[in-house]
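First, one chain by itself: the form predicted on its own, in C-alpha coordinates.
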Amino acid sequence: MTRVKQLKMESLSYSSIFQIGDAKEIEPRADVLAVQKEGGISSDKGFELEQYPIFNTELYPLQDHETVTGEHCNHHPNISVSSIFINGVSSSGVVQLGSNKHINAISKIKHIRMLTDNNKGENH
(Lines of atoms letter the chains of each structure in order from A and count residues from 1; the text may use other names and numbers.)
(Lines give C-alpha, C1' and ligand atoms only; values in the text may rest on other atoms or scores of the structure.)
Protein backbone atom coordinates (compact mmCIF):
# COMPACT_ATOMS: atom_id res chain seq x y z
CA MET A 1 0.00 0.00 0.00
CA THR A 2 1.16 3.50 -0.83
CA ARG A 3 0.28 6.36 1.47
CA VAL A 4 0.90 9.96 0.48
CA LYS A 5 -0.18 12.70 2.85
CA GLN A 6 0.09 15.56 0.38
CA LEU A 7 0.72 15.83 -3.36
CA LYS A 8 0.92 19.07 -5.30
CA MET A 9 1.12 19.05 -9.10
CA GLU A 10 1.30 22.27 -11.08
CA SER A 11 0.23 20.87 -14.45
CA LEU A 12 -0.79 17.67 -16.21
CA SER A 13 -1.22 17.83 -19.98
CA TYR A 14 -1.13 16.15 -23.40
CA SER A 15 -2.29 12.61 -22.72
CA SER A 16 -0.48 12.35 -19.41
CA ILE A 17 -1.96 10.29 -16.62
CA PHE A 18 -2.17 10.73 -12.87
CA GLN A 19 -3.16 7.36 -11.45
CA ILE A 20 -4.01 6.76 -7.82
CA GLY A 21 -4.05 3.07 -7.09
CA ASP A 22 -2.94 -0.06 -8.85
CA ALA A 23 -3.44 -0.71 -12.53
CA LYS A 24 -2.66 -3.54 -14.88
CA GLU A 25 -1.67 -1.61 -17.98
CA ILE A 26 -1.26 2.06 -18.94
CA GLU A 27 -0.72 3.17 -22.53
CA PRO A 28 -0.77 6.95 -22.97
CA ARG A 29 -0.27 8.32 -26.50
CA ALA A 30 0.32 11.88 -27.69
CA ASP A 31 0.85 13.39 -31.12
CA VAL A 32 1.95 16.99 -30.69
CA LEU A 33 2.59 19.56 -33.41
CA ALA A 34 4.01 22.80 -32.07
CA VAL A 35 4.20 25.71 -34.52
CA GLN A 36 5.87 28.97 -33.65
CA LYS A 37 5.61 31.73 -36.24
CA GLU A 38 6.70 35.30 -35.94
CA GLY A 39 3.63 37.49 -35.99
CA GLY A 40 1.43 34.66 -34.77
CA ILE A 41 -0.81 32.13 -36.44
CA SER A 42 -4.48 32.86 -36.95
CA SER A 43 -5.50 29.30 -37.82
CA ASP A 44 -4.22 25.75 -37.61
CA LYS A 45 -5.26 25.19 -41.24
CA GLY A 46 -2.32 23.91 -43.25
CA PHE A 47 -0.75 22.22 -40.25
CA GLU A 48 -2.64 18.92 -40.31
CA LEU A 49 -0.82 16.08 -38.57
CA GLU A 50 -1.25 13.77 -41.59
CA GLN A 51 1.21 15.75 -43.70
CA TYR A 52 4.13 15.04 -41.36
CA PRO A 53 5.60 11.50 -41.66
CA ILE A 54 6.50 11.30 -37.97
CA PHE A 55 2.80 11.00 -37.08
CA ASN A 56 2.20 8.19 -39.62
CA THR A 57 5.27 6.15 -38.73
CA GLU A 58 4.56 2.99 -36.80
CA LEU A 59 6.86 2.50 -33.85
CA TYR A 60 8.01 -0.95 -32.93
CA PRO A 61 8.81 -1.84 -29.34
CA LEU A 62 12.44 -1.84 -28.35
CA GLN A 63 13.98 -5.24 -28.01
CA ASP A 64 14.81 -6.13 -24.45
CA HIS A 65 18.21 -7.76 -24.82
CA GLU A 66 19.06 -7.88 -21.16
CA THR A 67 17.42 -9.88 -18.45
CA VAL A 68 17.92 -8.52 -14.98
CA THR A 69 17.23 -10.80 -12.08
CA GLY A 70 16.78 -9.16 -8.73
CA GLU A 71 16.00 -10.11 -5.20
CA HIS A 72 14.16 -7.70 -2.97
CA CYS A 73 13.63 -7.66 0.75
CA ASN A 74 10.86 -5.24 1.74
CA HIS A 75 11.12 -4.59 5.44
CA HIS A 76 7.72 -2.96 5.45
CA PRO A 77 4.84 -3.69 3.05
CA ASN A 78 3.76 -0.03 2.89
CA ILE A 79 5.35 3.03 1.35
CA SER A 80 4.61 6.22 3.27
CA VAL A 81 5.53 9.66 1.94
CA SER A 82 4.62 12.93 3.62
CA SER A 83 4.81 15.26 0.60
CA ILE A 84 5.39 15.15 -3.17
CA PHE A 85 5.72 18.22 -5.39
CA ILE A 86 5.66 17.88 -9.20
CA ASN A 87 6.22 20.85 -11.51
CA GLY A 88 4.61 19.24 -14.53
CA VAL A 89 3.82 16.08 -16.40
CA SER A 90 3.43 16.25 -20.16
CA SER A 91 3.33 14.31 -23.44
CA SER A 92 2.32 10.82 -22.33
CA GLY A 93 3.99 11.06 -18.92
CA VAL A 94 2.73 8.92 -16.07
CA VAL A 95 2.60 9.65 -12.35
CA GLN A 96 1.26 6.72 -10.38
CA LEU A 97 0.78 6.12 -6.70
CA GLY A 98 0.48 2.38 -6.75
CA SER A 99 1.76 -0.53 -8.74
CA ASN A 100 1.55 -1.37 -12.40
CA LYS A 101 2.48 -4.36 -14.48
CA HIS A 102 3.04 -2.68 -17.84
CA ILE A 103 3.46 0.89 -19.12
CA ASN A 104 3.86 1.61 -22.83
CA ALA A 105 4.00 5.35 -23.44
CA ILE A 106 4.51 6.93 -26.86
CA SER A 107 4.93 10.61 -27.59
CA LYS A 108 5.61 12.00 -31.06
CA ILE A 109 6.48 15.69 -31.15
CA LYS A 110 7.19 17.88 -34.18
CA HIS A 111 8.28 21.43 -33.48
CA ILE A 112 8.29 23.98 -36.32
CA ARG A 113 9.70 27.49 -36.02
CA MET A 114 8.89 29.92 -38.82
CA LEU A 115 11.10 32.99 -38.78
CA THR A 116 11.07 36.03 -41.02
CA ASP A 117 13.92 36.69 -43.48
CA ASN A 118 15.45 39.17 -41.04
CA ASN A 119 16.42 36.28 -38.77
CA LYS A 120 18.22 34.13 -41.37
CA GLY A 121 21.72 33.31 -40.27
CA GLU A 122 21.08 34.13 -36.66
CA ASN A 123 21.22 31.43 -34.02
CA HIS A 124 17.74 31.23 -32.49
The other form holds:
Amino acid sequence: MTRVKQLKMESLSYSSIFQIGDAKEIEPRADVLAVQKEGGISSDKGFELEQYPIFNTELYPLQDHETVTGEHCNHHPNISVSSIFINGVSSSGVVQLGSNKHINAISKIKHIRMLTDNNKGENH
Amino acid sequence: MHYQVNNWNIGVGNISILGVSASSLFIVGDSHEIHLASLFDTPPESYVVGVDNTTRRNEELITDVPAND
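Having displayed the form predicted on its own, please output the structure of the form predicted together with the partner chain.
The next block holds the full complex; its first chain is the one shown before.
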Protein backbone atom coordinates (compact mmCIF):
# COMPACT_ATOMS: atom_id res chain seq x y z
CA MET A 1 0.00 0.00 0.00
CA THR A 2 1.21 3.46 -0.83
CA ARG A 3 0.87 6.16 1.77
CA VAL A 4 1.54 9.70 0.63
CA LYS A 5 0.82 12.56 2.95
CA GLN A 6 1.00 15.41 0.51
CA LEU A 7 1.39 15.77 -3.24
CA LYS A 8 1.60 18.95 -5.24
CA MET A 9 1.57 18.94 -9.02
CA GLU A 10 1.73 22.10 -11.08
CA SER A 11 0.64 20.75 -14.45
CA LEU A 12 -0.49 17.60 -16.20
CA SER A 13 -0.88 17.59 -19.95
CA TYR A 14 -0.90 15.73 -23.29
CA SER A 15 -2.12 12.20 -22.54
CA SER A 16 -0.45 12.10 -19.16
CA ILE A 17 -1.94 10.14 -16.32
CA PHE A 18 -2.01 10.73 -12.61
CA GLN A 19 -3.31 7.58 -10.97
CA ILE A 20 -4.10 7.25 -7.29
CA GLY A 21 -4.53 3.60 -6.40
CA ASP A 22 -3.92 0.36 -8.24
CA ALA A 23 -4.44 -0.20 -11.93
CA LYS A 24 -4.31 -3.16 -14.24
CA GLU A 25 -3.16 -1.55 -17.46
CA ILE A 26 -2.01 1.96 -18.28
CA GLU A 27 -1.50 2.79 -21.94
CA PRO A 28 -1.10 6.48 -22.72
CA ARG A 29 -0.40 7.61 -26.30
CA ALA A 30 0.60 11.06 -27.52
CA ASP A 31 1.26 12.36 -31.04
CA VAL A 32 2.65 15.88 -30.83
CA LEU A 33 3.51 18.23 -33.68
CA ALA A 34 4.92 21.53 -32.45
CA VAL A 35 5.30 24.15 -35.17
CA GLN A 36 6.96 27.50 -34.63
CA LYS A 37 6.94 29.75 -37.65
CA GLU A 38 8.29 33.24 -37.96
CA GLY A 39 5.37 35.58 -38.40
CA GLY A 40 2.92 33.18 -36.85
CA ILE A 41 0.60 30.54 -38.16
CA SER A 42 -3.03 31.29 -38.93
CA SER A 43 -4.19 27.75 -39.67
CA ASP A 44 -3.10 24.21 -38.97
CA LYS A 45 -3.81 23.24 -42.57
CA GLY A 46 -0.82 21.67 -44.25
CA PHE A 47 0.42 20.26 -40.95
CA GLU A 48 -1.61 17.07 -40.89
CA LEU A 49 0.03 14.41 -38.76
CA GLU A 50 -0.36 11.75 -41.48
CA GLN A 51 2.19 13.37 -43.78
CA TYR A 52 5.02 12.96 -41.27
CA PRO A 53 6.47 9.43 -41.20
CA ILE A 54 7.23 9.61 -37.47
CA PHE A 55 3.51 9.42 -36.68
CA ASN A 56 2.98 6.41 -38.94
CA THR A 57 5.93 4.51 -37.51
CA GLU A 58 4.86 1.38 -35.77
CA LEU A 59 6.80 0.43 -32.68
CA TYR A 60 7.30 -3.22 -32.05
CA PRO A 61 7.73 -4.25 -28.43
CA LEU A 62 11.05 -5.70 -27.36
CA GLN A 63 11.09 -9.44 -27.18
CA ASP A 64 11.15 -11.14 -23.82
CA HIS A 65 14.39 -13.07 -23.73
CA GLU A 66 13.83 -14.51 -20.32
CA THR A 67 10.85 -15.37 -18.22
CA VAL A 68 11.33 -14.14 -14.71
CA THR A 69 9.52 -15.86 -11.90
CA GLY A 70 9.60 -14.65 -8.37
CA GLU A 71 7.81 -14.07 -5.16
CA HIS A 72 7.16 -11.03 -3.08
CA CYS A 73 7.22 -11.10 0.71
CA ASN A 74 5.55 -7.99 2.03
CA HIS A 75 6.83 -7.95 5.61
CA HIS A 76 5.76 -4.36 5.87
CA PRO A 77 3.03 -3.58 3.37
CA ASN A 78 3.44 0.17 3.26
CA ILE A 79 5.56 2.52 1.20
CA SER A 80 5.33 5.87 2.88
CA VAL A 81 6.34 9.22 1.44
CA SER A 82 5.78 12.41 3.34
CA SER A 83 5.66 14.83 0.43
CA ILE A 84 6.02 14.86 -3.34
CA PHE A 85 6.36 17.92 -5.53
CA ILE A 86 6.16 17.54 -9.30
CA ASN A 87 6.45 20.56 -11.53
CA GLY A 88 5.06 19.03 -14.70
CA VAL A 89 3.90 15.81 -16.31
CA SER A 90 3.63 15.78 -20.07
CA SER A 91 3.44 13.67 -23.24
CA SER A 92 2.32 10.25 -22.01
CA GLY A 93 4.04 10.70 -18.68
CA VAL A 94 2.68 8.59 -15.85
CA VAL A 95 2.60 9.35 -12.14
CA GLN A 96 1.11 6.62 -10.03
CA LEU A 97 0.65 6.16 -6.31
CA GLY A 98 -0.13 2.48 -6.21
CA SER A 99 0.63 -0.67 -8.13
CA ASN A 100 -0.10 -1.95 -11.58
CA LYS A 101 0.41 -4.94 -13.82
CA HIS A 102 1.31 -3.36 -17.12
CA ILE A 103 2.38 0.02 -18.42
CA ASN A 104 2.82 0.73 -22.11
CA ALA A 105 3.46 4.39 -22.87
CA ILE A 106 4.30 5.82 -26.29
CA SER A 107 4.94 9.41 -27.27
CA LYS A 108 5.89 10.71 -30.69
CA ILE A 109 7.05 14.30 -30.84
CA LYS A 110 8.09 16.34 -33.83
CA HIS A 111 9.27 19.93 -33.71
CA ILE A 112 9.36 22.21 -36.72
CA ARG A 113 10.97 25.64 -36.76
CA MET A 114 10.41 27.79 -39.82
CA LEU A 115 12.54 30.87 -40.28
CA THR A 116 12.63 33.32 -43.16
CA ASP A 117 15.80 33.49 -45.18
CA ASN A 118 17.06 36.83 -43.82
CA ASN A 119 17.64 35.21 -40.47
CA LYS A 120 20.22 32.88 -41.93
CA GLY A 121 23.37 32.92 -39.88
CA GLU A 122 21.58 33.94 -36.73
CA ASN A 123 19.34 32.01 -34.36
CA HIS A 124 21.35 28.87 -34.02
CA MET B 1 15.59 -16.68 -13.44
CA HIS B 2 13.97 -16.85 -10.08
CA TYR B 3 14.01 -14.01 -7.65
CA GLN B 4 12.63 -13.18 -4.27
CA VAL B 5 11.65 -9.73 -3.09
CA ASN B 6 11.47 -8.83 0.58
CA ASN B 7 9.57 -5.63 1.13
CA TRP B 8 10.57 -4.24 4.48
CA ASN B 9 9.62 -0.81 5.64
CA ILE B 10 10.18 1.73 2.89
CA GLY B 11 9.99 5.32 4.06
CA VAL B 12 10.90 8.34 1.97
CA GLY B 13 10.94 11.95 3.10
CA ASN B 14 10.47 14.51 0.38
CA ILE B 15 10.54 14.03 -3.38
CA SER B 16 10.93 16.94 -5.74
CA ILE B 17 10.66 16.38 -9.48
CA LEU B 18 11.01 18.99 -12.19
CA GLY B 19 9.39 17.01 -14.95
CA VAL B 20 7.97 13.64 -15.96
CA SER B 21 7.90 13.90 -19.71
CA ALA B 22 7.68 11.91 -22.95
CA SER B 23 6.64 8.44 -21.83
CA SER B 24 8.43 8.73 -18.50
CA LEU B 25 7.19 7.07 -15.37
CA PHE B 26 7.20 7.95 -11.70
CA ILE B 27 5.66 5.29 -9.55
CA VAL B 28 5.36 4.82 -5.81
CA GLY B 29 4.39 1.18 -5.81
CA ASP B 30 4.97 -2.02 -7.77
CA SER B 31 4.77 -2.83 -11.44
CA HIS B 32 5.08 -6.12 -13.21
CA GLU B 33 5.79 -5.01 -16.76
CA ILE B 34 6.89 -1.63 -18.06
CA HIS B 35 7.23 -0.57 -21.69
CA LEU B 36 8.13 3.06 -22.33
CA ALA B 37 8.85 4.31 -25.85
CA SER B 38 9.48 7.78 -27.14
CA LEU B 39 10.25 9.13 -30.61
CA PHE B 40 11.73 12.59 -31.01
CA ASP B 41 12.43 14.75 -34.02
CA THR B 42 13.69 18.08 -32.77
CA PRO B 43 15.88 20.91 -34.07
CA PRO B 44 18.40 21.35 -35.59
CA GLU B 45 17.11 18.59 -37.87
CA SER B 46 13.69 20.16 -38.10
CA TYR B 47 14.81 23.64 -39.06
CA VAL B 48 13.31 24.97 -42.24
CA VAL B 49 15.08 28.16 -43.31
CA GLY B 50 13.98 30.31 -46.20
CA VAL B 51 11.58 27.80 -47.68
CA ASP B 52 7.94 28.30 -46.94
CA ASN B 53 6.08 25.42 -48.51
CA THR B 54 3.04 25.59 -46.28
CA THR B 55 1.18 27.89 -48.66
CA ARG B 56 1.80 25.49 -51.51
CA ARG B 57 0.77 22.61 -49.31
CA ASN B 58 -2.48 24.38 -48.45
CA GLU B 59 -3.28 24.73 -52.15
CA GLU B 60 -2.50 21.10 -52.79
CA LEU B 61 -4.75 20.00 -49.99
CA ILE B 62 -7.62 22.21 -51.06
CA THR B 63 -7.49 21.12 -54.72
CA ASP B 64 -6.67 17.47 -54.18
CA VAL B 65 -8.93 16.73 -51.26
CA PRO B 66 -12.12 18.79 -51.26
CA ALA B 67 -13.03 17.37 -47.87
CA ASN B 68 -10.23 19.37 -46.32
CA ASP B 69 -11.91 22.67 -47.10
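Numbering follows the first chain given and starts at 1. Being a predicted model, the structure only gives us computed values, none of them experimental. In this text, the rigid core denotes the largest set of C-alpha atoms whose superposition between the two forms falls within 1.5 Å.
After superposition on the rigid core, the Cα atom of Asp64 is displaced by 2 Å or more between these two forms.
Relative to the superposed core, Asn74 shifts its CA atom by 2 Å or more between these two forms.
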